[in-house]
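Only one chain comes next, encoded as structure tokens, the form predicted on its own.
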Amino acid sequence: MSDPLNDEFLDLGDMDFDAFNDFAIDQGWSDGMPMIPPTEAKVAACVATCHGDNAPFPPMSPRLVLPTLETIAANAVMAGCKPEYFPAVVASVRAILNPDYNLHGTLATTHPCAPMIVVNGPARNVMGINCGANCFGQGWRSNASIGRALMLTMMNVGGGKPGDMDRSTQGSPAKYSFCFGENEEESPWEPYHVRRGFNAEDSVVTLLPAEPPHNVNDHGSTTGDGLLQTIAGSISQTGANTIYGSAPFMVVIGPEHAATMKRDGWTVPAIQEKLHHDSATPVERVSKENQKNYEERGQVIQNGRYYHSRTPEDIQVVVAGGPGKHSAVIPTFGFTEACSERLPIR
């Protein structure tokens, strides 16, 4: 069996199912469900849909270990990978070593971040990527295995381990998978990863460091405006990170949203726009004791109000989900930037 830490092959001898997971816990690798054995086949299997792909990887924070495509198939495996889901998962790797993505100070923090991926391009339907209903949910083994894989990754190579230099006072669910995929038939805009300068036909991940998704319940209202006044009434919170960070954040429309949106004429730069300035948190709802918190990290008050993005340009506007009124605020770790990666599909 492939050693998920180094590129080395382990002679377990006739280790069954169960005793595999058993030693994997006693190893310090499991995340705590049930893993696939990395056999040398599996391996193998994932690391040739990447063949071609020879450019080598950065050190992995915080053991500064040098992932290779091995290391990483090897936790693939376990995390239940199709060797065709493997491409997502050495893009989302390389994206989160990007030093713009901060991927130690995402594993030092107290907070419950954990890595979010979002696909995009044909991939998503070669692969099996739910797009829509219940797309941040169960049932989708791409889903679920590609943000696990990045996980264990970050866990077995990088050595980011809960408790230990995985400081989050109570981390989330979505540490142990988070990966969802663009409604693009459904959105009325151009797709995501073409706004961020990528080809239609490209296949794309792009990742922030993010909590859970926050429901947006809006069944009330019947126009685009009225919808984006509930949106931004939901980031527009005084404990996120948001409030006091420097980075981007995302906000989900689900497709009955969007498409009321795009009836009254939003576009996404107009959306944007709307959501940084409706959302921006009025001075007097934040505590004394945190007013001086923030003017000694030095965030600046404009108006009488806390911004929660740099720019409009910040707020990630991505369209995903089923039917429903629902929509979603993806807060994120607040210093860091959204990166992204074409999948090395050969």
Contents of the next structure:
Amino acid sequence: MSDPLNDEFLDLGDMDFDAFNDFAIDQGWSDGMPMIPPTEAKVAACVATCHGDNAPFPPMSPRLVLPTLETIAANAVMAGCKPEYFPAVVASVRAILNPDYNLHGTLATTHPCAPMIVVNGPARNVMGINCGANCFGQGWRSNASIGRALMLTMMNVGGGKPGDMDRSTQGSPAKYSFCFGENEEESPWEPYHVRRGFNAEDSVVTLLPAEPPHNVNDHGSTTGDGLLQTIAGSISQTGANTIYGSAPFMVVIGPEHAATMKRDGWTVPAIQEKLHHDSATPVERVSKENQKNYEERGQVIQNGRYYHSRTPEDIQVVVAGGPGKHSAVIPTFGFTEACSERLPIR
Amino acid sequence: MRIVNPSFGRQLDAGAKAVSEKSPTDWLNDPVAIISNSKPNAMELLQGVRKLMGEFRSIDNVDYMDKPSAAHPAPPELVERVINNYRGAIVALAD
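Let me have the form predicted together with the partner chain next, following on from the form predicted on its own.
Everything in the complex follows now, all chains and molecules, and the chain you saw is the first one.
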């Protein structure tokens, strides 16, 4: 006899909110925080926002089952999404299912990476996504619930349960939710998604398997050169995965730092070029044992350094945050690519 | 209250069923694949396992193989090779 818990719909009788949450924890559906019951009506309201988005989903690792819009919506409802957020969740699911993202590797790894969502375009304003002060932090329902919906989908549909098929040694707070928008209005440069080939009017999510943001505090430097030296030093850590698996990672420049760089004539390609070289870690900072390990893995030493990026273009530059002299470096799992998807709405 | 099951997913056609219908693996005689995930020290660990196996069975048909990258899933060719040529697999998780 088949297990009724494998059915698409479940009749839970007269279960109330608290009983539902106890039941959800028993089923392994929860991230530890309370969840909204995914009633058929609430799920249908989400799915209706993606009307016409009929492209099938590929199988989701590690469980290798095929997601449906309805099951993704069930996780979005549980996460607290309003229906109008759902297109960002669907686009994010499609992005992590791009083989270049390497979803299976990001779950099987002991590294603490979480799916980081960067939102660009008009949807940021429609959904009320925080791109300014405290953009990585608490206080915005859209940021919190969109990122959470993706993680719940990965757990419940994909089977990436912590300690089981999500093998992270320590995990990270980013595994609850990691979603923010680019502060396009205060960026002195073209929006990130336009630099990636989309139209400015498109709404786009870009995903990377990432560590939480590492802060870059620089109140002292008053030139673009000085600020970039500080950022390069923050990238150049010996414990980063990218030291032996060069790959894309993100540099999130605060608007005040960005304005200083722009004043001094820095373009995004010039920033990428400088950071690519200046962030490479000198060999003498790396233990002898790790030097041997990296050599066996084929990581090449160039100019006496380990490069964290394969090319300058690997460095994903966005502008986000509010007032203050801070930027952030967001290291990644490595062995991945930045994957972008247009939202199924304008 | 009727809900949509948040863990529901449509099943792929399961090729694994055919494998499970074979007779149980005879670990004392059947060919066994020893697979490294290519993490540091994985192969050293597996060499020890193969040596220990040699104390109670022939290891002429116990073969090493490894993933090209520790950070990526095993490629389909490797999985096919194991399915078609071996009755058991020992995988190192060597972190």
